[in-house]
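Shown next as structure tokens: one chain only, the form predicted on its own.
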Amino acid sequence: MARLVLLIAWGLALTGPAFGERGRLLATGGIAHLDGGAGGGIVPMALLAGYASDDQYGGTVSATRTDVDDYRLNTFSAAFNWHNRIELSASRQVFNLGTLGRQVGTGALDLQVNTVGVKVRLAGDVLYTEMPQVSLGAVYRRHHDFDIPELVGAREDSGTDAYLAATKVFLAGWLEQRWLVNAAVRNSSANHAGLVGFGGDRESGRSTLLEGTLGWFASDALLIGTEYRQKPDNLTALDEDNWRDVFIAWFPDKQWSLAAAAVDLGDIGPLEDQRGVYLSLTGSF
């Protein structure tokens, strides 16, 4: 999957102007979310991937890396946008247990998860209507190897999140600046965003969770902001805290975007205060 993403990204660099350059305005495709669809790094948005407008198609490929004190997550993803109405996405996530793996004697152990997602724009537009753009999405995740999630109390090796997101860019907002505001409601049973299975011994059902993004456009090509994501706490053996970050995203043109963030993932299992960096490179077509 990693080789495929890099090959497609290299192809985009060689093809010249992207198809989406005839579509929506710069930065209105967001970056690639951890699950592969359009959004921020840890919070989905109502935006659809790429720059396709109502009579076009397009999409993205992306590679991201999150390094915190004791863990590492690599994600490779792709998304397709049809007529700025429907987004289809897929990703491969590789979660390295790092310090925890060494402590329990498993060494450099990886947990691998595949995801597929769909998002439908229901109403509105992020720029051109008074109401925000509103989209409904779902993400299905499945583990390659369920032994460790099952050992710590997870009930299922696969599960589906559903979310409703609303996103709006205010061109002349507070202090006469351009602002991006995004809010999402998620229904989920995922442990640590699905990286450690679904449901648990503490809570077996689904939770309704709130997520949000606030961003300021320092220029047409530079967005600075913060994200916040509520999390369930289903497992007795692995504590789970809400996630937050502070990010900067650069959009030099409609073919490429680069994002970096300082992330705070709180406690993950017995290892406390997991803080670090997130980097993402996205190619659009």
Given for the second form:
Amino acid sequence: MARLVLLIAWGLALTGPAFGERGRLLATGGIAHLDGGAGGGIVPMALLAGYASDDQYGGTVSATRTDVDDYRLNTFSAAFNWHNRIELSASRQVFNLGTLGRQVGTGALDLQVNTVGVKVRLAGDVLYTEMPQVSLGAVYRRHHDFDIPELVGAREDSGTDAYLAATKVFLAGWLEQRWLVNAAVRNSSANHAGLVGFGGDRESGRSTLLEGTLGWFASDALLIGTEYRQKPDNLTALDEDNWRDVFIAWFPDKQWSLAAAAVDLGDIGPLEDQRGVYLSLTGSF
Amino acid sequence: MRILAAVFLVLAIAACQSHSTLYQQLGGADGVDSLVTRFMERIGSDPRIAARFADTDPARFHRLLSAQICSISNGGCVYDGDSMAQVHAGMDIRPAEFNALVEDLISAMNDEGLPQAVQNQLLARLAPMQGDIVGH
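Moving on from the form predicted on its own, please list the structure of the form predicted in complex with its partner chain.
Below: every chain and molecule of the assembly, starting with the one above.
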């Protein structure tokens, strides 16, 4: 399913401007979340991917690479936006347990996770209404390689997150600058954002987690900001910490965007202080 | 972190210096006149929305829009034209058309060399009108 959606999206992206329409303002599609929907890299937003307006459709395709000290994550994702009302997304995530794999003697391990997501804009407009834009989303994830997650105590090889996000751009906010403020509340049983299965020995059920984004527009095309994502800690064998990053996103036009971030994922299991770099390229159609 | 602190310091100083009204920061009567002229040129050459203005009297549009910008930017003018809701009633303006108009305004403000903080303030004062203009 995820593979099919990705294939179709890449095909549409190659047809370029002939297909989708881009009736919203620059940067209002955010950048690609790891799961493919609109957000920042690690925190979802109420924005819908791409630039489709109320009577248009469009979408995005993205490639993202996250490299921290002992782990690496490669993500390919796509999102489809119908009438700036419904966003469908899919992603294929390959989580490389380099150091840990060598430590347990299995070599550099790749865990593959596929996701599909849906997000619905419930109310508001990020720019034009007094209230923030509010959206409700869900993401279903499924592991292709569950042996290692099961070994460290994960209970399920698939699971679904639900989240509510509120996003607002203050056009002339503090110091007459343009600010982006985003908050999300997530209900999830995912371990390590779904990269290591669902539920664990410490906590088998779901947790409610808070996430947020604060951004400053240096210009119409340049957003600099920070994200924070609260995480559960379900697995004794593989501790997890809250995630944070500082990012810069560049929107040279409505077709392309490029984001880079310095990420701090804290401890991941026995490997402490996982810091590194995140790079993401998004094409809109 | 030090760079961020420096950025905010510069922004804070810039904000403190702007005791003048937004109208003055837009260049007063001459600045607004020039901005509106540029804006109308941009609209006229924008295939997405130019046709919407086919029946518009340019001189009247220029006068009313200038008065409106003067009014919302504390320039002391009184806008005596019809309300945005009245002007756009029955036109069924699409959100994409409104956004095209905003893009033309941003281009015009860039042409005029207006600083980002001034652009932000004008956009912020115009943004609430979107609900009166779109979809009626």
